[in-house]
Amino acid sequence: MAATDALSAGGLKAGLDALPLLPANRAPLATEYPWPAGQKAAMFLSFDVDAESAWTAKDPARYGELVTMSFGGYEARVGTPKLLQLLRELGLKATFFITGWSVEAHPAMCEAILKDGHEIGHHGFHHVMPQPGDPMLVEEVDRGLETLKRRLGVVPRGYRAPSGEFCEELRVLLKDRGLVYTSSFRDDVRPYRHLLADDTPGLVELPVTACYDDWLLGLSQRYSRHTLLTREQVLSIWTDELEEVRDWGGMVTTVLHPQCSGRPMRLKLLREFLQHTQALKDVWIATGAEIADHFIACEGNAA
C-alpha cells in the first residue's frame, strides 16, 4: 500500500510540475462595449433542452429506469409547452440549446420551439460531457449538427457544452464547423472572444452566470440531490445578481431546463423574475445570436 501511495504521489507531483504557468483561458479581457439602444445591461435568456439524455449520458442503462426517465420526459409533455406559453405572454424570444437525441425523440416539442421563432442552439447529441482526448468528441458535435439540419432545417450559430465542460480540441472543432459563439464558460460578465492555443481567434463566448442554472437550485432526484430552494430564496438570488451586474453594465446568462423551470412553482418564479427584469426597462433581454452579432459589430467598429 505504501508503494502504491508513493507512486500515486509521484504521479501527482509530475503532473503538477508539468502544468503551464499560464491561465487556462488566455483570451484578452472583455471589452466594455455599450449595449444597444442605451440599455444598461443585458440578459441572455437561454434554456437547455436535454430531456431524457440528461440522465442517460453517463449511464445508458438508466433508459430502463422509467421513473428516472420521466423527469426528462416531463420536458416534452409539460415543461417546454408551458415555457413557450410564458414567453409568448411576455413577448420574449430565447435560445434553446437542444441535444440531438432530444430532437430525434421529441420532434414535435422541438418543432414547436422553432415555430415560435426562438433560436435553436447545439447541445451535443447524447449530452456527453466533452473531455480532452475523448474519441466521441467529434461524433457528438457532427451528429448533433446533422440532426438539427435534417430534422429542423437549422444550422445553429451557438453551442453550449453538455454538463458545462470544454477543452481545446472542442474550441478548434467548433470553429472549424462554422459555429459563431459558445455559452459555456463561467469566467466573465461580458462577452469576449476566445483565443486558441495557436494564438488565432476562436468563437465569441457568452459566459454563463452560475447562479442562474436552475438545475443547482431545485432539482431533487435520486441521481441529482440538490436542496429544493423556495421561491423566495431563488428570487432573492436572481434579483440580487441582476442588480449588481446591472450596476456593472454587464450581462447575465440563464441556464434553465424545462424539467426544472417548467415545473409549476418554478414557472411561477421565472414569470415573476422576467416581469421584474422587464419592468426595469434598461436590461436588453435577447437571444445568443443577437448578443453575439452585437459583439461582432462592436469588434468591427473598434478595429
Given for the second form:
4 protein chains.
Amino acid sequence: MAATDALSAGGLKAGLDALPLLPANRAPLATEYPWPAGQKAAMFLSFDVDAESAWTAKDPARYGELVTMSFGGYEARVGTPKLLQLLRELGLKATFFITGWSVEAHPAMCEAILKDGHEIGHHGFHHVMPQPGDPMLVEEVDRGLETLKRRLGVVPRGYRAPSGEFCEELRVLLKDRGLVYTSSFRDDVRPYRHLLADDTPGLVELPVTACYDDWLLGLSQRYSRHTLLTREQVLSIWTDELEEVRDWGGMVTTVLHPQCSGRPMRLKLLREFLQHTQALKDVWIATGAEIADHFIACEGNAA
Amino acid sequence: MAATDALSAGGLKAGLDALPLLPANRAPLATEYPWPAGQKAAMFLSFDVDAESAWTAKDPARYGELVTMSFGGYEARVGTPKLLQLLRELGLKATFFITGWSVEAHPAMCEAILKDGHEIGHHGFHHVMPQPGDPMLVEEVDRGLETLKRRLGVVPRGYRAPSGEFCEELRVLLKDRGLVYTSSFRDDVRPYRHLLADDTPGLVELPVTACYDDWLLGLSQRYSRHTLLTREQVLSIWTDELEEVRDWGGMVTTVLHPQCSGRPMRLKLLREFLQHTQALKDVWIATGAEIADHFIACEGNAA
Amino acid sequence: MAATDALSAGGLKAGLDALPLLPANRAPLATEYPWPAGQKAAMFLSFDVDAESAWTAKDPARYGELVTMSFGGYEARVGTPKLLQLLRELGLKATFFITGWSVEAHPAMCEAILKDGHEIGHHGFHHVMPQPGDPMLVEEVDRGLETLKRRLGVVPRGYRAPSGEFCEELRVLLKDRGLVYTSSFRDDVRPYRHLLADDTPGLVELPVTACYDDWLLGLSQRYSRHTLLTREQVLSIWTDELEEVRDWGGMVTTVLHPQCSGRPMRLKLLREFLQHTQALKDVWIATGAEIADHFIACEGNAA
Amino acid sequence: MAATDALSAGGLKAGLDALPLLPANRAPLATEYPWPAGQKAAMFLSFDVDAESAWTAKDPARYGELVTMSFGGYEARVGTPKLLQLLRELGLKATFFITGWSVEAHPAMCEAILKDGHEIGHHGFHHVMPQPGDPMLVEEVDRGLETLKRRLGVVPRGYRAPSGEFCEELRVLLKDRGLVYTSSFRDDVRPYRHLLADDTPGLVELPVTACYDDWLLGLSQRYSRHTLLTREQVLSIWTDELEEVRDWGGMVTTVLHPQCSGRPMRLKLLREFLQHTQALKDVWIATGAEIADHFIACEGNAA
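Here we have the form predicted alone; I need the corresponding form predicted together with a further copy of the same chain.
Complete assembly follows, chain above in first position.
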C-alpha cells in the first residue's frame, strides 16, 4: 500500500500531509438483521489460547525465563481444563482461537477442547502481532493453518488477530486462504462485512468488545500495568455493557484467556456472569461460526 | 518568547535560573458573576470528536494499523450516532469540538451533529498537540478553520486544544483569527478572560474539569495505562465533583469522547448522570457559546 | 560518602559487593512517648505547596506549556484559598511546606496561609529532588530559606523533601542550617531522631504516611499513571490506616497538595475525613512544629 | 542450554524458528493427594523479607537514596515486628524467605522471626533476579546459604526466587545444594515435582498465587504503577480466590512483604483475612516445609 509507506517517511508533517481523508475502515454499516428465534442480542463466547506464545512472540529468549513461561503454562495444567469443565456444566459451546505453537506444545489440551465440541479458530502460529509490512504475516497464517489441520484435523473458519492488530495485507490474505470471519476490530456492536481496498467484499467481522478482554482487568501477570479488579467490579462492567447492548439489539464478544479467566477467582466470576446471561433467556450465546453463518444467511436473504 | 528559549538551553540549572518568578498564567481572578435565571452552577457539556486522528497525530503510519484505527472509527459507526440520540431524548444541546480531519473523513457524522443543533467547535486539523515553538501551530488552526467552513459552513467560536496543551503563540493566534473562547486550561472552576503576554486581553476560558475526561477512566484503548472504572465509581466521582462545585457556585466542563462515552457501558452511565443533573433543576447545562456569551455580557454590564 | 561512590562504579556485581551490610537508616527506635493530654494518636496535618514548580523542576522548558502549568496554577487561583477556608471552618492549624519559587510567584497565596496562623515549612526552592551528589542541594536549601525570610519573614523549623528523596549530605546540611525536624522518611509510625553518619544526632523525623499522599490517588494530572479513586475508596483507605495506627498509639502524616486536594471532589472528601477524625476526640491533629516540640520535650524529660 | 542461546541470536524470526515445540515446564501433573486430617485445601502462609535489598538489587547506588531505602527499612523498624505479633495472636506459623543481605543488616529482626518458631527460607543474597545465563546465580545461592547458616544457624529447605524469575540452571543448582522445595512458579494450584531438562526429578514446587502478592495491590512505593486497593477490594479478591480453590481442593500461597503488609492498613486487612480463613476450619494454614513434607510423604506412599 503505497499510501502507508509515504506515512512513515519524511517526518511528521509529511506523514500527516499524506494521510488519506477517508475512514481507515471503509466498510459500510451493515443492515440490522434480527437475531435468531426471538433473541434480543448475541454473545460471542470466545477464548484466546496463547499459552507460552503470548510471552515469546516478542522475545523468544524468554522461553528460558521459567516463571514468566509458567503464566502461560497455567493454561495447559489448570486453566483450560477448568474452563472446559465449566462450559460442560453450563451446557455452552464456545470458540477457542489457538496459536499453532500451543497446538504443537500442548496437544492434549487442544484435543480436549475439540472433543468437547467447541469451535477452534486461527490465532497465528507464534502469536506475532500482524502489522503492516511485517514479513512474517504469510508464514504466521499458513503455518497456523497447517498445524491446525495436521494436529487436530481442523480447517478453521474464524480468525482472531494475535495481540489485536490488523492490516490490509492480512485482510486480503485471510480471504485468499478461505477464512470466513475475523473477530478483531473494535468499531461496531454488530457483525459487518469488510470492504477491501480494491472494493471487493472481505470477511465477516464479529467485533470485539474491549471491556470483555480479561487481560485488561489485571491478574494477567506481575508486569501488568493494570491493577486487579474485584469480582464485583468486573461483574458491574460486564453486565452494564451487556444490558445496554441488549437494548440496542447488538452483540458482545468476549476475549478471555485461560491464563487469566482460568484462575480460580476469575473462573468464579465467569461462572456467575454466564449463569446471569443464561437466565436472561433472550441473549443468544453462540460460537463465532454460528453468528457468522447467521449473518451470511441474512445477507443472502436480503440480496 | 525569548524567556522560554532560555529554559531549554544550557542544562537544568541554567533553565531553572532562567525561570520567571511569575505565575505561568497571569490572568486575574474573574468576578463571580451569577449564573442566569437562578441557576446555582453550570455544566458545559462538551465532546471531543477525534476519530482516527487521535491515533495518527503522533505517528501517521498507524493509519495502516487497522485495529488501532477501529477504536477511532467507532465514533462514526456507532458512538456519535448513539450520543446524538441520547441528547435528543434528554433535550440537551452540547458542543462538539471536531478535528478537521474527522470532518473530511466522516462528513455524514459531522453533518448529523450540526443538523441536531449542537455547537461545533475547533479542535485542530490533525489533532497535533500545540506545544511552544511547534511549526505546525498555524497550519493546524487555519486548516481546521477552513475545513469547518467549507464542509459544514461553520465559523467556530470555541476552541479546545488537541491533547490538551497550549502556548502563548496559540493564545495570540486564536485571538487574531477571531475565536471567542477556549476550553483547555485546568486552573479554575469559573470562566475567566485570558491575559496575553503583551498585557492585552485574550479569549474567554471555560476551564476543563479533569475528572470528566473519559479518556482517563479506562476503556479508551487496550494500551491505556488506566484500569477500567465501573459505573458506580464514575458516578461517585462525577456527582461528588458536581455537588461541591454547585456549593461553590462554579462550573464543570465535560471532556467526553464518542470513542469512550459512546461505548455501551459508558453511554449508560452518561445517561444516568445527565438525568441526575437535570433533576437537580438548578444546574445550567449549556454549550460553550452560551456560557461564554453569558460571561461576556456580565463583563460588559460590569464595565 | 566514599561508599556511595563505589556503588555506582564498576558494574552491578562490583556495586553489590560494595554495599554496606548495615541498615541505610541507622537511627535507633525511639521511645514510645505518650501523646499529650490523653490523646491516643497524632495526625500531622500537612500540605505541600508546589504550584508550577512541581512541573518545572525536571524540565524548566515546560513553563511554556500552559495547560501543564495550569495544573499547578490551580493552587493559587482556587485550591489553596478553598483549603484555607475549610481549615478555618474546622478550626484546624496545619503545616504548609512551600517551595521558594511558589512564594516568589504567588506571594498573595502564601501571605494568606501565614495570616491564617498556619505553620510554614521549607520545601526547596525549585522543587528539585534531593539526590546524593546533586550539585544543587545547597542552593535549593539556602535559596528556599532566604526567600521564606525575605518574602514572608519566616524562619522555618520543618523541612519536607521535594519529590520525597533524601541523602546524608542533606541531613547534615539541614542540621547545620538550624532546621529542627524533617517529614520525609517512610520507615516508621512514630517520631524519631535521625542519627548522622558521624554518629551525632540529626533532626527529628515525623515520618510520612504514603497512603495519605493525594498525588498517588489519581487526579493529579492527565499523565498520572494512577487511576482515579472514588471518595468511598479514599475514605476506606484513610480511615483504615488511622484506625490501626490509633490502636498502635502512633502517628499519621498527610502529604496533601492543593492542586489535588483543593479540587472540588477531593476537598469534599477531605472535609469528611477531618470531621471524622475530629469526632474521634482522641486523635491529636497538630502541626509539625507542635509534634516535634512534644517529642523534643519528651526526649528532654527522659534524659 | 544451547536451545536458549539460539533464541536470542539472529533476530526475531530466527529466534521464533528455534523455539522448541514443547511446554517450557515439562513437569507432569501431580496426583491429587488429599490434605491432612480432613482439610479441604491448604494455605501456604509466606512472607518475603527483602528490606533495602528489594531496592538495591538492580542499582546499588540507590543505597544513598535514603527515602527509597526507608521503604525497605520499614520492615525492620515496624513491619516485621508487627506481623510477628499478629501471628502470635492468631497462633500461626509461617515461612519467611529472607535475603542474605537482610540477615546481615538486620540480624535482630531475623532472630525474632526464628525465635517465634517460624520457618526461614532462602531468598537469594542481594535479591538479584535469577535469569538464564546470569553470572551471579551461583554466588547468590551460595552466599545466601552461608549467611543463613552463620548468622542464624539455619539450613533452609525452601527457596523463593527473588523478583520471581527462574531458569534451568537454577533448578539444577538448588537440587545440588540440597534444597527440598521452591515456591516460585505460577502454573498450578497444587504442589508438584519439577522435572529437570535431563529428565531427573527436581525440587517440589509450591506454586505462588499471584493475587496474594501484596506488591501488586499498591502501597509498596511511590513509584508503583498500581493504584491502591482498599481493604474491601483486597478481601473480595482474596476470599474469592480462596473459596474457589477450596472447592477445587487445591492450595494458595501468599507472597506478602513486611514493607507492604506490615503497613497499618494492610496489617488490618491481613488480620481480618487470616481470622476468616481460620474460621473456615477446613483450610490447612501451614509453612512451606509442612506442605512439602506432606507432599513427599504422599509421593512415597504412592510409590
